[in-house]
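Only one chain is given next, in structure tokens, and it is the form predicted alone.
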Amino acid sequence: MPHLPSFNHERLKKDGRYLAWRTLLERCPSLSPGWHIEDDRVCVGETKDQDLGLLTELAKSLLPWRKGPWSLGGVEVDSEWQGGMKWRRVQPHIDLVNQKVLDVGAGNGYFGWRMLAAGAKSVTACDPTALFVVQHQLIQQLAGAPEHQMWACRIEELPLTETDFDVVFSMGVLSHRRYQQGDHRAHLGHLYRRLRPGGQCVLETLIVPDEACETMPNHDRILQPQSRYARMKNVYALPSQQTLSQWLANTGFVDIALVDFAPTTVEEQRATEWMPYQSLVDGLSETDQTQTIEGYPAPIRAIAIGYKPPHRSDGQKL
């Protein structure tokens, strides 16, 4: 495998604030390294009572913390997600034991940790987001994992050296594709290739309900908000659980289905000193929950199961 802090240094450097950055890592303490999962948390490095006010003031200074929740030796980080919830939904539907994975916008790694603690026997990441890659460096440095490694780059940067892949996640990416520019069809057919003959899909995104599309004039039934969804600015098209299951099988995925659907809560996402932000419920109606303050339905979350057939290498009708 390539330098990965070399890629990344020369991807992130394009971010003004990487070198200011790469000079708080520099600060962070030499604790004795190690990793576990406790209670949805992944705890990682041993630190000394003395390191938790420098721990603190590192982490502190790579705001905001989108996804964990993490305890960074011993510093309890409260992430706007709480990914346990959402890796409880999808668990049950995977084997990893022994897997190479491919994790696609990975964010800061926090699922790439549950993965391998679910028995994968290398987690790849990939995520364009300078801060959440240099979240991970720091992560990496208390951990001392090297089966963890992230490429600061979209899936279609991944150098070609890394496929064959047993199994790829993309969790919460599609919809923040162009769909106009067809980067949807695009994104599914890069998850497609990175798969070995017979790798699985792992897809979650947002949705909406079939029977939420009846009276769509869109025959493909996809919901495309005109500005904004739910205050976000980069969702482009929500498809029906029909029109999701069309799209992977036309990228080629067989065996396909749409094995969990959740609404996402003011539980699972929301505001915290660590994301001191706008959440979830600030994009929520104030009447009612159950639409956006754009009127549309409020996020529902799938996740579809799919897998490259044995005898077939490349992605088709894309």
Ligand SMILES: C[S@@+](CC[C@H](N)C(=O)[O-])C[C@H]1O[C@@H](n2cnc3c(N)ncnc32)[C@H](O)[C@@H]1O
Given for the second form:
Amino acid sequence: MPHLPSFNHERLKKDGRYLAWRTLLERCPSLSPGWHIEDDRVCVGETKDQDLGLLTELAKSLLPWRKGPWSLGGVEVDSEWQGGMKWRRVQPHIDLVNQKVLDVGAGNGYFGWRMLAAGAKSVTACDPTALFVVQHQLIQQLAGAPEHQMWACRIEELPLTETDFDVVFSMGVLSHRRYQQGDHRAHLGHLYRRLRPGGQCVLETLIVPDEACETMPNHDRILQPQSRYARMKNVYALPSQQTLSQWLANTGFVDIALVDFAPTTVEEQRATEWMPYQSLVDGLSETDQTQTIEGYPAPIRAIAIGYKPPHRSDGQKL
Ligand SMILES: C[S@@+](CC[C@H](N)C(=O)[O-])C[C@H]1O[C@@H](n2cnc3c(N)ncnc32)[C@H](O)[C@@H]1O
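Starting from the form predicted alone shown above, please give the structure in the form predicted together with this ligand.
So here's everything in the complex, that chain up top.
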């Protein structure tokens, strides 16, 4: 079994299911380690036919698989999200060759493998959701790739002192930060602090058309869902594109550009055998797919790029 930071064990034990998951992972067959990308699937480990049943059982005990797709030693895991679709929107705007990358809110780490395949030197990931970290641990047992490490924590708890990442990603996280407590601002500050001077931030998040927003006393233009957004309980504030750019500028980022906008489609996010619960289609209006079931504009994802200035201006408070 590959070395895992003891920090992870201590954190993951807080989830009552963790010890059972570890026992399962110990049954994972030892395959020839290795990984590659094929048709958007991250393929890890080379298996013998007799291992397929056991691997299927292990992977099934870690449902739901939200991010992917994967081929785990030959077991095809068709995740809820078609990760390749997002990756194709992000990749034209980055050059990861030889870059040291931080992936914040990495889920099970799917995009980290795409980053390594695009030339990144290393990927450090963090995510506080125990199930996703355990999925990553299974994948790592099959891949054996020490250049992709995952910490079981939020960005604000990351125990590393490193502040010299070349590229920091935060994809799908910002809308889950609580606006009223200023957590979105704190989140952007953490991304900024982890970058070397001149480093690049890649932020992917939900936005809404300006006309759906209210103006806050601080001039932010945001939509605050009353209870749920597309059935999700934990979406707190969706900015207009101008407000998103402003948040990045307020954090200290420069050369900010919103480089891509894409409505989330039921082709990209859908229920499968590996995520057999409600998905996007259940969060959209039955009669008008441009609206959520609560009557808000349907999800649009923006990709924003910004840079930490090459020389940090002193006295900047984040
Ligand atoms: C919607 S998923 C996005 C996963 C992946 N980045 C992607 O784009 O598909 C959001 C992830 O952020 C994680 N998360 C939530 N708050 C976080 C925080 N403060 N720091 C790091 N990760 C966080 C959640 O556990 C969840 O896995």
